[in-house]
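Here we start with a single chain on its own, the form predicted alone, put down as structure tokens.
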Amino acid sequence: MSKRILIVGGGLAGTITANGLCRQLGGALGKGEVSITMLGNTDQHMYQPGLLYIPFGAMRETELFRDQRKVLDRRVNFLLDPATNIDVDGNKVECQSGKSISYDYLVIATGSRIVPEEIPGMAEGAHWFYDLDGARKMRNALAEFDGGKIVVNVNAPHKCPVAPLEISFMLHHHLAKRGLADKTEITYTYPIGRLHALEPVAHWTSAEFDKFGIKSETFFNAKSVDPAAKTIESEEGSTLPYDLLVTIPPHRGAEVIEASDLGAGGWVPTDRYSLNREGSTNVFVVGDTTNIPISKAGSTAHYEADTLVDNLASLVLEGRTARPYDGKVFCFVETGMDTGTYVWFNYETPPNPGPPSKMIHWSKLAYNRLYWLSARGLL
């Protein structure tokens, strides 16, 4: 009987997994021994890291999108039919159309979503770049900004943990080029007692912020925003005034995960090495959806998907897995509009950010252009 692989989610993790499986299982697919189906929420694939550049006019909106069908290997059965319930005991997924799809192996790659509405006043008073509409509004707000107090407010959990640092550096550089640096005060808030969850990155950030005069306040967990008074208040009792509030909104996993009772907050309990859903041998989790305590970032999704492709192909062909996921993450960090650095780490090796350079900045810009090869699993 043909083995049915079902992938729920058409973001980077799901797409790399689908394309990689097509390459490794090509022979079995050709003989009808395996089928690969993907359930997606949209027919457009978006390069999410590109949203960071939209507020500064450094990337065009059209560069962010490709037809999902064209990004996928033609052998993937792509269905624009969002999952509404995942039944891991019954080995089936119910869809918005009412269709029920059974599987032998399930890959959950449902990603994450922003929930600014969970903090009173945030949706009305803050700007962000984590979706296209938010990035557009922030672009308009920056065009009108002529100096004052900017608060960059970071909430947890959130994806792309270096993005709050990038937006802070890029704001400073952008405003300096407009002659507004001396008229602007940037304050960065973080919910724990340092400037980043990873201690080596936090130490590096502190020194870099000092270079640019970026202020900071730690132990700042946003409680509410008052759009009329233009203030943001923390659970710890601190109140900061702002002229422009840029927030990294809190995130949750996909609604279908919570509706299916697969994990609190939409995060699925996942074995950090095998990427199996805890308690399942035929259900795998990749990308933002996992509860693994590492970065929810594109590179994490990429390296997890690479591991999963090897393991799932080996399971189908040989009845065994190939290798564990080692926690590898690699993230470029923009340190302005023309310099950058990077962080690399895994479960055993902590990050060690190096000095920013123009070369690394251009490397990131080059990767932006190569993303579509990455999504196809060719990089």
Contents of the next structure:
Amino acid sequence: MSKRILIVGGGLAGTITANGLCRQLGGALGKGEVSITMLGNTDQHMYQPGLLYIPFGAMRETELFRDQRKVLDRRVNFLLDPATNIDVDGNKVECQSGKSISYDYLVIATGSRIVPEEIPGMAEGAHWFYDLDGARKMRNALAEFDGGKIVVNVNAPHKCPVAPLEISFMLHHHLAKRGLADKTEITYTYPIGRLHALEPVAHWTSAEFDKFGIKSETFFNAKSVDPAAKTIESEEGSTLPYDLLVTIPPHRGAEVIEASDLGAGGWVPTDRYSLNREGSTNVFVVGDTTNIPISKAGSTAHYEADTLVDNLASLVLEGRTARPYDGKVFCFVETGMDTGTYVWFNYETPPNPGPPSKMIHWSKLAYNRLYWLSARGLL
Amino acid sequence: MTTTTIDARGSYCPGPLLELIAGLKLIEIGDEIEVWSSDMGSVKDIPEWVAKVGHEMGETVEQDGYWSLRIRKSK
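Form predicted alone done, so how does the form predicted together with its partner chain look?
What follows is the entire complex, opening with the chain shown before.
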């Protein structure tokens, strides 16, 4: 009987998994021994890291999108039908259309979403670039900005942990080019007692911020925003005035995870090595959806998906898994509009960022294009 | 009162304290979180933040290669 693989979610993790499985299971797919179905929320695949460039006009919106069906291997049965309930005991997923789809193996790749509305006043008083609408509004606000106080506020949890640093550096360089550096004060706030979760990155950032005159306040978790007074207050009792508030809003996992009672906050308890949902042998979790204590980032999703492809293909063909996920994460870090660096680490190896260079910046710009090969499982 | 365990051992990013901050948003006042951290820095920075915000710090126990820190959500 044909083995049915069902992937819920068409973001980077789900797409790499689907395409990778097609490559490894080509023979079995051809013989009808395996089927791969994906349930998606949208027929457009978005390159999310590109949103960082939208407020500065450094990428066009059209560059961020491709037709999901064209990004996917044609052997994937893609259904534009969002999952509404995931029944891991019954091995089936219910969809918005009313369909119920049974599976032998399930991959949950439902991702994360921003929830600025969870902090009073934030949705009304802040700007962000973590979705297209927000990035557009921030672009407009930045165009009108003619100097004053900018607060870059970071909340937990959030995905792409280097993006708050990147936006700070890019804001500085962008405003300097417009001749507004002397009229602008940028203050970066971070939830814990240093400037970044990664200690070496925090040390490096501190020196870079000093170089550019970017101020900072640590132990700052947003409690509320007062859009009329233009202030942001922290749980720790600090209040900062702003003319332009750029926030990294708190995140949650997908609503379907909470609706299906699969994990608080939408994060599914997941074995950090096997990527199995805890308590399931035929359910796997990849990307932001896991509760694994590592960065929620595109590269995490990519390396997890690579591992899962090997394991799931081995499971289907040979009845065994191939290898554990080693916790690998690799992130480019834009350190301005024309330089960059990178960090990588895994469960055993701490990160150690090198000095910024133009070459690394160009590598990131190249990756912004090469992403589509990643999504197709070719890179 | 319920207790949620966050196994943040080996976590460089986001790290134990950020995991705790995120976890506290998902529990009720009076509930507790037990954070497991293999980073000795957590023994200092978690109590520091907990005191600053006004939650309640419970016991910290050194286990075999990691620390277990208990925090009660107070507000």
